[in-house]
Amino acid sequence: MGESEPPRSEVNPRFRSDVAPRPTNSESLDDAMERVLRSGTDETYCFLNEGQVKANVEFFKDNFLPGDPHGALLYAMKANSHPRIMQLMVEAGIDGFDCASRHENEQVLALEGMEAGNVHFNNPVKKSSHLVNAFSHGVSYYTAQSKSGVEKILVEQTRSQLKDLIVAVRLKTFNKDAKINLSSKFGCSPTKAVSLIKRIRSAGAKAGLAMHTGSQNLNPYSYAQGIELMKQVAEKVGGVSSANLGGGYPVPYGPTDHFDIWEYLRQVNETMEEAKAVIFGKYAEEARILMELGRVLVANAVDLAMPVLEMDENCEDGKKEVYVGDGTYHSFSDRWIHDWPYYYHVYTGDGRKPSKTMARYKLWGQTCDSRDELGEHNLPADLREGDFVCVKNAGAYMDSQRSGFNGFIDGPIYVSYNV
């Protein structure tokens, strides 16, 4: 294995390619880790299970509104926009992408086989310059939540003369059972939604509705509640042309987590089936029922491995301290942003079996900032420099939210297996 700098993506220089060519045959995670981590490297790696990404997409495509030709599955690329993951989504048959910015829009359009119709510019608050760029590419699906937001979109419609414009109005759907309650920032009231829909139609555009019950949503019944809210609004305006049901499906991060995704889908499918006649009204033939999934499509497809750079076992308080090649300014920003829990295990760099005896360690990140710490955790007592501290279910948001603080600009190296 060569030690030269891996090539960089032309789309985004922080993405690094695989450390070695992807294997031609199916390979396990243990095989992939042995192939890479026992080489004396001190890089951080993301081990990408390509087969798992495709299986996740196929599961939702098969079970979201089965048999309904109006259903469509979007990938919320903010969860992880690594070029290989994006291409895997296309290969798995994803219907489009939920985008939030000019760069995300253009990254989708750069993918083979993707066109303007595959871009859904769903960030409810947009820069005018990003709208100009989107209209110049022919993007026709937008989301808004305010009069100002709607007017900015309609101005660009007039300038570009774009036909078949769809503007979905985002509703507030407060959900105390979501880890991240997105409605604290986004969405409008039913009364305001009715007013915005009327304005959109007065300009000759098509109107839709959108909702999001929150990220890492622990309550499957909130989807039914959100759809019922859509139904109430749609009934007052004679139906709408599209309904975006959002995402938020949870991922089992902790050792005791368990979520019945079938129950979530049952709530969505059954409630939507009962409500769609009212939600779409006379627009039933052109109806589009969208679901934008991020975390649940990629989280369980990636394991992150960060090297132990240094250790200090002679601290004044007797605590063992470990410095690792990652941290809160990079893969673990959600530790401070959303108080996200992470569960760690160890992969040894020399092939030995980790000790079953555990010790308490304090983990520190790689930057020159004392807030760059990952807390105290129980890890094998024989942990040493050259080993790797690993996190499962690391595919969502860990890479996409990283900064370049302190000059640590490069993202983790992605290694594919199970292709």
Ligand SMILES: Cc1ncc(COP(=O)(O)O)c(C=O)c1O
Contents of the next structure:
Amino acid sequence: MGESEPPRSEVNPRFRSDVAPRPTNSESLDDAMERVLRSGTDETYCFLNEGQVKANVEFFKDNFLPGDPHGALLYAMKANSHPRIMQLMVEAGIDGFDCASRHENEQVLALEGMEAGNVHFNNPVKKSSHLVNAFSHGVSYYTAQSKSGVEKILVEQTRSQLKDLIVAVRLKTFNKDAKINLSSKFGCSPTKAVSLIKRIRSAGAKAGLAMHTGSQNLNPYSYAQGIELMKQVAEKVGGVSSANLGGGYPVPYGPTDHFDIWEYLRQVNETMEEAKAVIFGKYAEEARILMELGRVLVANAVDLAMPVLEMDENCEDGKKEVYVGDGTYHSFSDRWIHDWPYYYHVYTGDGRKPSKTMARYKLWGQTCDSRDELGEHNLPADLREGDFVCVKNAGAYMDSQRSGFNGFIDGPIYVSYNV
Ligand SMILES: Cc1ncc(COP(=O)(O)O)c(C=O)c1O
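So the form predicted on its own is up there; where is the form predicted in complex with the ligand?
Starting with the chain above, the whole complex follows.
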């Protein structure tokens, strides 16, 4: 960091990581769970499969626009910015990060090997103070969707005299098949995009286009529709310098979720190949094609294990009730909104084999709010305090969206294995 640069904020202090003993590179999830969960602890743990994070990045780097030097894979760090995960992304060769705030920008800048060119300040809504900070670090890639958003960026460019600024204009896409429809809030019409691009160029900056077809997107064909929209806008402005295809690739949360990730990649690769001459036009040489994945790069690398704190029978209907050390104010904030069918299973705290006979339990979280409930589930009939209720594919958005409600401010403890 140069002397004139402003101080960077601390990495979020709530992130906790496992201490000794250190895992070996061959340690399995079972070994790691046995090492940690049979110690009488009542903490919540995130078991982090380090090899899986790297494999995810490598898979998408190999298969997103294979052989095209203009393609770049970014990690949407909002999905999980635990320092170890961020470091693993860099080690695996990620090309950069999609950031939403000053704190995220600075977390990337503090990573070894990362610099301003790896930061993409792509939250279309920004605080002016965060923009001032980003320009002072030399960040040159931004996304906007409104006239005032573009103007705020251009004012900062004039003040800082930053060269090679790119402002990507986010387009509204239309896709009913995403669990989180980001276009209800984000993106502008093609007509507005054309006028924003003209304004960006009039200030001497480069213009790009951006889209996001929605998170946990169940429709691979929606990418082709979004790219088509980009093509229509690009045609009217003689091409653009970058195209950001967003994220959205889905992850299986329950036993009935089945997705063909190859079909998503095929749609993106083939449509982009066909559209790129029009999208980039005379900017083809300098073109950048970004994909900024969050969920799919990290979800399957984490298994969450939350302790059974207490159990009882409801005095009104006799139903078995279980209180766990997590809940909807913490790792399961999405449950209220999307009701994804998390698939719970049990790891026993005392080493016994869980009973094959199942019973129906009502699961509750740890806070003193009755909305903190996790639904009814079949779990082993001999479930007891000290056991752990576990969830697979828990690496994305679960930790990053937790609140500190009721004073439960400590995040889960991350335990690495398969390093
Ligand atoms: C601008 C932007 N890029 C990327 C992502 C990552 O999306 P996903 O986690 O669905 O891949 C999001 C998610 O909200 C986003 O808002």
